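There is one chain below, alone, in structure tokens, taken in the form predicted on its own.
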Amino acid sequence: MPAKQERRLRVGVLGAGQIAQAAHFESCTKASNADLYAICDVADDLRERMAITHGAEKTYNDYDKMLADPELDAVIIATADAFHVPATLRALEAGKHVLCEKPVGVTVEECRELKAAVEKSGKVFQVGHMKRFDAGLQAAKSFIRDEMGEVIALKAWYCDSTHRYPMTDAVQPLIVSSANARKPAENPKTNLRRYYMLAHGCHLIDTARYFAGDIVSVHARLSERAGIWCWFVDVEFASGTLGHLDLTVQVRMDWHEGFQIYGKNGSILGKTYNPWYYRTSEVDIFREADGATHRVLGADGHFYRRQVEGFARTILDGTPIEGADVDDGLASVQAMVAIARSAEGGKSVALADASGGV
């Protein structure tokens, strides 16, 4: 890992459930530009014995008191979703920077108030979409920014597997729970279809986004058949490209995740890796000027990490922000539940329209 730089962001974390053993106390611990200020926690048996793992300076059972410390710079919002615009607006009134895990938020309303909470709140505000760290989707970007020209098509797909917890339980450390976390008040995964949607669609979008541009409208098609949650989702995006996206939950077969672009000056054709084995995507880039291939290696695969240093840089150095901002987490949420009212409705449903949640 890169050395530890002289001045770093003091990052406390909200949470320490699933997510954040998994990827934020490592990424804080292993970030060169930031630290594992402090834990947040009700859990008093898991607050304290994450914070010995992580080597966390402070710990605390009450988030209004952790805001409070003066010497916390930055808070990464690692909760249950519908804990994350409260937990957000909080920290903002309390003068603090926010990264805050995906998505942003359960309904369109709720994301339209915390934008404009950070508009006034002069901080940085970033949305955990941590694939905008990957190697690879930063070689596609840049090439489609740079040499692609016109984007005509895009593909994507999100295809969750039967087997990802085999493969997951055997790379992710092992995950402590205890019986006095906090849990809101319904348990996602009552509804799964919303919480799929959530959990993976966000993703989808997301990428879908950062290559195309803005999603004006979507026409979605849904198949709950056979234990296997299905959309096929056609977009209008205001750029003109046409796109095509699929999430699938779950498919019979290995993790399939990746994205297909054409446009006027080459084709990019990407493979993504389950994220939680940090491997770089597999973005094979084709330049009709020169008639070959290149791929970028991406030998640094730690998405999470790279996302903190990236908070970092923007908070201290002053940088724009490299992942998602506020505007891209309200738009993620639009999109989602776009594709909710039109699978219900069997048409076309523009972002612009969307309100409540999924």
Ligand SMILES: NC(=O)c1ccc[n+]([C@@H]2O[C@H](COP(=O)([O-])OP(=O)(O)OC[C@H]3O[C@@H](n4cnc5c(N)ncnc54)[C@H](O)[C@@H]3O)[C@@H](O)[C@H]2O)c1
Second form
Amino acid sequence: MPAKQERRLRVGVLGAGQIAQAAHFESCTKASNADLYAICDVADDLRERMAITHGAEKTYNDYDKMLADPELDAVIIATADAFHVPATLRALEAGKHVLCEKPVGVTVEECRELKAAVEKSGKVFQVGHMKRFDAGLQAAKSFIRDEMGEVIALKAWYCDSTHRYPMTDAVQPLIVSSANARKPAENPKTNLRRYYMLAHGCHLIDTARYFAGDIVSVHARLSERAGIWCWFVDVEFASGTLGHLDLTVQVRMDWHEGFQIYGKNGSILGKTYNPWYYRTSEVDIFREADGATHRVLGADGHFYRRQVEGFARTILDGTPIEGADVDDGLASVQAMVAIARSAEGGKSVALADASGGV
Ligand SMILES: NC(=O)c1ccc[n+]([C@@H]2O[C@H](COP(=O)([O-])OP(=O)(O)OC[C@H]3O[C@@H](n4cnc5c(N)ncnc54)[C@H](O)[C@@H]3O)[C@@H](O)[C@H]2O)c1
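Can you now output the form predicted together with the named molecule? The one shown was the form predicted on its own.
Shown next: the complete complex, the earlier chain at its head.
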């Protein structure tokens, strides 16, 4: 691994559950400009085991005590979705920077409250849309910004496979669970339509927005047959780009995620892998100028670690936020709510009119 820099961000991770174990602890320990300073979890068994495994300097069973630690610079919020906004508000009040897992919140209203608090705090707030740190997607973004000209159309798809658990079990570290872990009052998986949208839809929407900008309205249809949830969504982008999104869960094939973008001066075809393979997306960028296709290798496919490094750069060096900011997080939740309402009502729904939860 590249050597650690002299100036490093001291990060505390709230939550020692699945995503922290599979991504954030390792990301902090490997990051060149950050350290895993502290772990906080109410589950004593989980917290102490993870602190030993990953070498955290401090452990806390009480979030407020971790936030009161003057040595702590920033927190990663890796808890269930329903806790994201309350936990972020407390961190900002304590003067800490925040990298919060996606989706940033579960209702439009709480995300608006969060946006106001972030703006008032002056602290760095980034959402864990880690695909923005995939070198393939970054190459596509650069081409769109610098060379592609008008973006005529975008199609993007995110299809979670029935084979995902054998795949992830094979490559992730053993995920340790605890009966003492804190869970939201209502099990998020009791409503699968909602759960799939929040868990997966927000990735798809963020990828589409990363490339084509703000979404004005959506017109969605949902099929729930044969144990497959399939949303087809016509998207109106503010830029005039024609958009189509396909979110399918329990697809009967391999993980299937990617995008096609047609522009004035070229086109882009992208294939994205199950994230736990830590493999940079295969993104073919066709340049009309020379009639050739270019594909970046992206040897470093650890987008979760790259995300932490980007977050730390913004705080330590004052560089602009490289990932998703609070506006992106809010827009993603608005889009998910609008898709849900549109699928229910059969009509186009403007994001500006979206309210409540998915
Ligand atoms: N970016 C990605 O690719 C990706 C992948 C998976 C999950 N996620 C997101 O990560 C988040 C966490 O998911 P998970 O499956 O790891 O959750 P989890 O429920 O397994 O773990 C959360 C942990 O946080 C602890 N906790 C909750 N509130 C606490 C508090 N106030 N004080 C101390 N400890 C507290 C719990 O005890 C639990 O151990 C979700 O929002 C999910 O959407 C993101």
